[in-house]
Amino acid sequence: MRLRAWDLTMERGGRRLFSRLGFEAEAGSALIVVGPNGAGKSSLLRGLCGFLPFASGGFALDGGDGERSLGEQAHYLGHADALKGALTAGENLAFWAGALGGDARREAAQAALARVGLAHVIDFPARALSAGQKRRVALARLLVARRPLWLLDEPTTALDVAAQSSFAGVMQAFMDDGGIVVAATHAPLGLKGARELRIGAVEGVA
């Protein structure tokens, strides 16, 4: 499997964010999107999901499901944790698993929370969790439904050093199983062999 993009140009509010952007990411690899604030890192991820339009160019997931869009084959994790405060951590994961066609059983939520070090909060309402715990529950959503591509926007926001290291292990295991990670971040993610895609410094150069 391979993610390809070519000649991508995006404009927002009458301003060109980037142009003629191209890149590739093979199965089992990570592409780290870096650049100054406002360069279009988040917009690039949202464009790949289909949430924002590109002015020109295209992208494809070679070897993926030809009947589904790239966005339908990807997990997108944005700045917001997308948790319902009145639901427990386990109920939030069950909701997302059902919405994404994954495993909505309690056992699956328990296993996903254990991977991010939060098995003990499965019955805690999300509103009672700290910012770091909420972020880890959001990250656990990646584990309750299989997707070959993870599009992550600042995934380690609010995580302490130990949690960052733990999530690096989760991402590495996903890559070792053939997954592709594309992450926009200002902080190192600790992934072996990750390639860098810089946008904003020199327009159109990837």
The other form holds:
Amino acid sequence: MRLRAWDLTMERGGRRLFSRLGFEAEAGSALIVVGPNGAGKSSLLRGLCGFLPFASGGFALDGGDGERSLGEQAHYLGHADALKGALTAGENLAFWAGALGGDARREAAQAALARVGLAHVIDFPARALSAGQKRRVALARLLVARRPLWLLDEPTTALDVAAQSSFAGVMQAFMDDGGIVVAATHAPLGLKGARELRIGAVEGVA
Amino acid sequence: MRTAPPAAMCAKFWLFGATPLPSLPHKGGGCELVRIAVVSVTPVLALFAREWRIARRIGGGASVGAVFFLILVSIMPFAIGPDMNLLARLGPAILWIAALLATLLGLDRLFQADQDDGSLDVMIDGPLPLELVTLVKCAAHWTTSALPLIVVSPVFGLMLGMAPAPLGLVVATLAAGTPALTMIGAIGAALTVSLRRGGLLMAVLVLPLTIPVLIFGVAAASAASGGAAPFLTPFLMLCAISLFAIAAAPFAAAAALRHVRE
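Next up, the form predicted in complex with its partner chain in place of the form predicted on its own?
Let's see the whole complex now, leading with the same chain.
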């Protein structure tokens, strides 16, 4: 499986964010999107998900499911955690598992939470969790339904050092399993063999 | 650019399969159809159960609608005066206006809550088409906010001095008409999804569109409680409006969501 993008140009609010951007990522690899604030990292990820239109270019997941868009084959983790404060962490995960076609049983949610080190909060309402814990529950969502591509926007925001390195392990395991990670970040993620895609005003064209 | 061939779009819409389904040409037996049905229904049930849970938790707003309905109906006699005959004659109209306002209450958060916390992003790239997400969310909203209101409306009718006998028919008009209110409101909720204070704008957008529902609803309800006009004609029109809204509004709301979010 391979993620390919070519000739991508995006404009937001009359301003050109990047133009003629191209990249490839093989199964089992990671692509780290770096660049200054406002360079268009988040817009690039949202464009790949299909939420924003590109002015030119295209992208494809070779070896993926031809009947689904790239966004439907990817897990998108944005700035918001997609958690409902009124529901418990376990209910949130069980819902996403059911809605995304994964394993909606409580044991699956429990296992996913255990991998981000939060097995004990399964019955806590999400609003009672700290910002870092909410982020880790949101990361656990990536684990309750299998999708071959992860599009992560600042995945380690609010995570402490231990949680960052444990999430690096989760991503590495996903890549070893043939997954592709595309992450926009300012902090190094600690992934082996990750390539960097630099966008922004400094280089002009990446 | 998302360029899915039309056949693939159809397949997605009809099957919205949660696991990668085999492409259709090879005809599966009955077992295969059952498997597809089960796989397709799971995300729908998951979404419905989630909406239902959120609405019933503290701050969910399901019970607030019924309480709002009660307050509206009980302040009417203070405004109109203790003339029981007048109240009884105005009863159907009061019940309907209260139902209209109570149904719209809370609808502005239908998509906005999910937009704010990022859930809508994940749902859009989920296995369910956005039209179906809209329909399921509306169904959950209707059962948690409009249905309780319909159930208690006979009691409120008695408070307004309406005769007990035709109250069943008045309840029937509410049951037939409120789905249209929810569905029309959903379009307004989708249009105002990214506005911070979209609630008032949504009401301004939606209330004019609900006038036909109100006309036929009040006409049928008044006829039921002893008017000269026939009951069945406006009631059937009401049913028709609701059916049309249920069929068309999910597409309009989903299109609005896609457009507004860009």
